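Just one chain is shown here, as structure tokens, and it is the form predicted on its own.
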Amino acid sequence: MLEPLVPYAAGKSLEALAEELGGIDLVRLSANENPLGPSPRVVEAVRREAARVHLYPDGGATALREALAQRLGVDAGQVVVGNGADELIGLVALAAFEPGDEVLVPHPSFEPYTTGVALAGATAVPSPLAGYETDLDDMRRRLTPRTKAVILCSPHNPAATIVRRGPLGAFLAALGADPPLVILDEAYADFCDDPEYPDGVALLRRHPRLVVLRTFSKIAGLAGLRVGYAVASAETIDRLNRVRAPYNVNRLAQVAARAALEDTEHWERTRKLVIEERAWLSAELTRRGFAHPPSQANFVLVRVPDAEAARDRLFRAGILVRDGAGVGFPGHLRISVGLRETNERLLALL
């Protein structure tokens, strides 16, 4: 089972890369991190809590789940918190998938989807993108009696495109009265400004087999603390809690996430910055002849001649970007939206 699996390539640490370049200051635009960093309230909350790290955290992340439930308009029993959304993908697989099951996965997409399916002994059925778009018609054609789940990623990683409200509603309705699970990964939802982007949590009322995944890594700048959450029916959350490890989200991560939720100004400041800089960067890339799909995430997937050489040139100048070949799009670079100064340097180097 393990031989076909390829370990996730997170890359070298910033410290190791900086040392490799002789101590140069590096800007990482390869991991879709928050360009503003965490809220000052988060930093203060972590500082206050640091003296209590000898104590086990709340195993159920109760206060955080209650805060999330209040913001989302659901019951706390409909929320489970994980060590990043990655852990939650694994929990869904562990709780729901069995040998003989099939799971539809857009291809290419976020690598941990297929890893979780494989570890559960199920079979991942790839559904190729239509260019840069999720092909819901193709997914419908691939449904069989063995289809246990369908995984959707919107905004898509790495294409940055979305599944719009109308097509998603039609797809969910077409699954029938006894549908498979639909795992909707909305890790980048906070950066959407398309009015046709659907709210996955709102869809739960009509589609109880839906599981919505979100994260604090991007919008809240907590990538280093690993906090994600799933919203679903209480029955589904009960199943996930049965396979969840105790104390899976550490004490500092829980207080940091609560502080991030409270600082709505920082949340909105990050969203505004990313949307404005994404529009500016996209326009400047287009003006220079670089093609890319319209992004609704905090990154842009850009077609670049000799992408490997371009990535290396940027790296030597202190800017890290992701080679699209590693995420299923050879000839592309996946570039996180940075601050204006960084974006200007990036364009000059390209």
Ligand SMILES: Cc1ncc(COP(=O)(O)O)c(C=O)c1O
Second form
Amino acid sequence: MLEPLVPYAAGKSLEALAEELGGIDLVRLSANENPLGPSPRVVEAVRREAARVHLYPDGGATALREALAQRLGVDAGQVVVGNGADELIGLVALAAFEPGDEVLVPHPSFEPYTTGVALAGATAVPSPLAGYETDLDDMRRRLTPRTKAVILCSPHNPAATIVRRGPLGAFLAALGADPPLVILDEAYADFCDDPEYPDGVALLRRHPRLVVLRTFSKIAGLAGLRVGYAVASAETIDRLNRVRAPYNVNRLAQVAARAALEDTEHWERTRKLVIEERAWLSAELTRRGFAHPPSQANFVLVRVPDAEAARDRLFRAGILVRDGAGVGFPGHLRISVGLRETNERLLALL
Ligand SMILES: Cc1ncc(COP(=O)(O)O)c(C=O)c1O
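Switching forms now, from the form predicted on its own to the form predicted together with the named molecule, please provide the structure.
Let us now look at the entire complex, which starts with that chain.
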């Protein structure tokens, strides 16, 4: 079962790469991180909690789940917290998929989906994107009695496009009375400003087979601490808890996530910065003749003439971007939205 799998290519650490370049300041625009860093209130909360790291964390992440539930308007029993959304993708697979099951996955898309499916012994059925868009009609055609789940990623990584409210509603309604699980990965939800972007959590009331995934890595800048969460029916959450390790989310991560939720100002500042800089960067790329789908995420997927050479040129100048070839889009770069000064440097180098 492990033979077709390859270890996730996270690449060298930021520190190792900076050293390779002779210790220069390296800006990473390849991992869709938060250009502002974490909230100062998060840093303070982590500092305070540091003296208590000899104590196991709350295995149920109770306070964090309650804060999330209140924010989202659901019961705390409808939330499970994970060591990043990454862990939750694996837990869903472990809890729900069996050999013989088929799982529809947009192709290309975030790689851990197919790894999770494969590890559970199930079969990933790729549904090709239509250009840069998730093709729900194609997905519908691929549904069979063996389809255990459908995975949707909106905004999509790496295409940065969304699944709109109308088509999503129609897709969910067409799944019928005994639908498969629908895993809706909303890791980048907070960066959307398209009024047609649906709120996955609100859809849960009518579609109890939905599992919505979100993360503190992007909007809250906690990627290094690893906190994500799933919102679903209490039944689904109960099943995820059965396969979850007892202390999967550490003490520092739990207090940091709570502090991040409380600092709505930092949350909003990040959202505003990304939306404004995304619009600016997108317009400047277009003006220079670089085509790209309209982004609703904190990154842009840009078509460039020689992506590998462009990536290398940027790297030598201290800016790391993702070569599209590694994420299913050869001839493209996936570029995270940075601070204005970084974005300007990037454009000059391109
Ligand atoms: C679409 C998507 N889902 C999930 C994740 C994982 O998020 P986390 O850092 O919470 O594991 C990412 C991270 O880049 C992502 O792009």
